[in-house]
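Take a look at this one chain, the form predicted on its own, written out in structure tokens.
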Amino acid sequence: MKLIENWFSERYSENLELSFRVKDLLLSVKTDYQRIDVFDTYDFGKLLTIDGTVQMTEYDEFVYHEMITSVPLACLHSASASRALVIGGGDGGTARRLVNLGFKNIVNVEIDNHVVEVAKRFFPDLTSVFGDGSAKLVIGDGIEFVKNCTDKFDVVIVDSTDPEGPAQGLFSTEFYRNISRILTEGGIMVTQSGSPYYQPHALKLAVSGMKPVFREVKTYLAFIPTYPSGLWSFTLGGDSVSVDGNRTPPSGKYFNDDVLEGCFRLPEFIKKLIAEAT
């Protein structure tokens, strides 16, 4: 991360970085787990970063949150599915989207309470689900929570940072095996799996970690302007990972039927990454 004059930059490689012109640095705090910064930018509104990497912005967060929820729900074959577990996602965006999609029983496990407090202050529309009882917030280690959990969920969403530091274990086969144990019959899990172009290791970790556990593993894509290269991947795991035409979630600002059909159509270089991971 660099903040020179009135610019914040996230470095993707030794030769490339994305820069945002900022109006102000609104907050900077070092927690037990990570560094959290919030900037007020000109083009994307408020910008949340963790350890110098963009987590979300006010103006394009809807893409990530719609795609990490709507696509797995379209693959659920149970019309009565209503129980969801979110690992990470302390900003509340994923839980809020699940509420909008009709889920009644949502548990959200976030390891760093500072993420929640920062989001409450600067992104209150997202964290409102924690205050009004729409989602149950648990501050704790998602890996340990899943390991010790005795409840069952129709969908488990791993809304984590990149596979470094406290998030590294969220890309392991052991973690995915524990998730499989708490899924209902026909249940499904999804994880964000990074930029296929700049973070191919994240995608490979997700695919190779899921393959020994789930009968089917599929990757899909979304365009998120403020993420590395703009091209972002998500990876699903379950006994059956196919779109159920009887349960297509409603359109959002980004997600619709056309996006659902097209997001599974992968460029050849990504297909090769996936093949290398298996």
Ligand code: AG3
Second form
Amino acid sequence: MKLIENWFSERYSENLELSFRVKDLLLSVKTDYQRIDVFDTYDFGKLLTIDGTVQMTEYDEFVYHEMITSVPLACLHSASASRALVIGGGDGGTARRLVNLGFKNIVNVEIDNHVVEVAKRFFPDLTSVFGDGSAKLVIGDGIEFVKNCTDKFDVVIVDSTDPEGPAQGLFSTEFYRNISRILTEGGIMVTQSGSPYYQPHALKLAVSGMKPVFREVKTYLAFIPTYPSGLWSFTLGGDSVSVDGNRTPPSGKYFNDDVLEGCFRLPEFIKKLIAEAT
Ligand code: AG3
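Alongside the form predicted on its own that was just displayed, please also present the structure of the form predicted together with the ligand.
Now the full complex is given, and it begins with the chain already shown.
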């Protein structure tokens, strides 16, 4: 990450960056885990970055947060859909969508208290779920949490950063195995699995980590303008992962019935990546 003459840039490769012209750097903090910055941008409103990578912006967060919640809900084969666990997601965006989708019992485990504090200040609409009792916030390590957890959840959502640094363990078979242990029957997990174009290793890590654990593993895609290449992947794991039609989440700003059907249709190079991830 660098800020030259009021431009923030995320580096995708040695030779490519995406730059946002910014009005201001609103906050910059170095925590025990990572560096967090918030910018005020011209085109996307407020922008939250961690270690120089875009986590979310005010104007396009809806795509990521709708897609990481509504798609697993549509694929859920469990009779009930009330208990959800979010790992990461300290900005509150995922938990807030879960509340909108009717989840009554939400636990959100975030390792870095500062992510929550920063989001409270700059994205209060998202973090309000932590203050009004609709989601229970736990500050702690998600890996340890799932290892020691004795509760069960219908949906587990891994809303992590890229598989480098503190998030690396969130892409491991051991972690996925502990998640599968705390899923209710017919329950499902989902993780963000990176940009298939710029981070094929992230998608492969998720798929190869989940394959030994879950009977079915399926990847789907969304268009997120501010993430590397715009084309983003998510990967689901469970006993049975299919759109069964008896639970259709309501349309949002991005998600609707057509998107639900289309997001599982994968381009050939992505099918190949997934086939290679064994
Ligand atoms: N977490 C996933 C962000 C990954 C973005 N990667 C990147 N820009 N290189 C988003 C958190 C939103 N709740």
